[in-house]
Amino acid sequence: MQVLTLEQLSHSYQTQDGRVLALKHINFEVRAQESVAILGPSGAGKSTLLQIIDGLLKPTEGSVYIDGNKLEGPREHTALILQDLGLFPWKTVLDNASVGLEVRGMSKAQAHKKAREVLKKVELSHVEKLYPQELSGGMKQRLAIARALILDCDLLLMDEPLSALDALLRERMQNLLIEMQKEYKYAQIIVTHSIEEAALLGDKIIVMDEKPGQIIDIISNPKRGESSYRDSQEMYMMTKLLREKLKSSLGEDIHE
């Protein structure tokens, strides 16, 4: 993938009251493996928005592009990541992590190997025959990555991945995201309440209002995956500026 680019794209659903506009004259881009990150409160419309990208839902308005072409439905290199991370409770951490490329044709025994490599990955080899629900929070995210990068995905898609996991957790596997896209060289969308995570992983982020959801601005953050990012005075300034622009469209109610 190139570029993604989103051109006025509104969506609207039904409700016993009428319709209601969950998102307004949405317009952005994203290049070929860059980061961007979408900050936004409750009813921003932020995950109808991830699944208009992933090509699950059709836009009332506007159109999704991919190099030029027109989004018709889902699309076999982009790859979309949950809340609930959509674990097959059923099978083990390798099977989980192979079933997309057996879905695909490929033989049991070459996803096999394939799913070892990427478990290997993210330090998973070891607990590939335990189940989901034996699983602690952090491998249970790592097994939801690497059944994404095993499709070989060119953008993928995150809906507030982290946000169940506790504070030194989910720096961990913010750590992981920014290692893994460096190395499979992806392009991603992270979408996320968190103002600090958004600052930490977006190489621009992309603020939303609100009831409709629309874009309040769009801010370059070039430092983003540096190592000492993290503690520096630009991360600080990021979060101020971010915190600010929230603030100025919805006023105090802002969590971390």
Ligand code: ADP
Second form
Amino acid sequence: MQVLTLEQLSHSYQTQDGRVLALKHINFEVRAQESVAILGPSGAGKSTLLQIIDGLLKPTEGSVYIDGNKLEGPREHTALILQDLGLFPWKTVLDNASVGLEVRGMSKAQAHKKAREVLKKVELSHVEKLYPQELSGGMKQRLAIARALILDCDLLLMDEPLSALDALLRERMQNLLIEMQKEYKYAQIIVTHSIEEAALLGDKIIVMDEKPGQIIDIISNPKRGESSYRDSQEMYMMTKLLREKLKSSLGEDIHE
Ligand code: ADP
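Cool, the form predicted alone is there; where's the form predicted in complex with the ligand?
All chains and molecules follow, beginning with the one already shown.
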């Protein structure tokens, strides 16, 4: 994928009380290897947006294009990690990691070989025989990431993947996401309602508001890839700017 383009995208849901406009006139672009953070309060349409980009949901208006081709459904090289991670409880860590390859027709032995390589990257080799329910929260996250990496995704979509983790573990996982993206060179879109996480992970930060879900601003964050950015003045200024942008719509679920 060279470029993902969203053009005049709107989506409404039909409910018992009538139509709910979840997204209104969304326009933006994501380039190959770019990391985009989407920041906004609950109800801003962030999950709806990810499902549309994944091809699971058809927008009621507008279109998604990948390299100029209109997206008509899920595609092979897009991976989506949802909040519940979608791990199979009856499969071991190794089988969870390799199942996607087997579904694509790879032999079990070959799939296991490739899965072991990726499990090593995310430091899960020592638990390959365990089941998801035997893992810690951070390990489950790493397994979900491994599952996406193994499929050679060029676009990784993540819906609040780190929100269930405590602060220190979250920091480690953020570093892992930064490292893996550098190494595997995919584009990523990460939905978050943490201001700090958006500043840390987004080359570009899309700030959204609710009712209807719309983009307030798109802010570029060119310094974020630099070493020691986390503790830098630039990071501090970026979180300040994002907080100001969100002020008009500041809901109680916005935190730093
Ligand atoms: P976010 O992820 O930012 O919290 P969502 O995309 O989940 O936002 O929801 C955006 C709006 O669409 C909300 O008002 C929500 O209630 C509504 N919505 C989401 N999914 C559905 C659905 N399946 N049916 C009806 N309304 C929905």
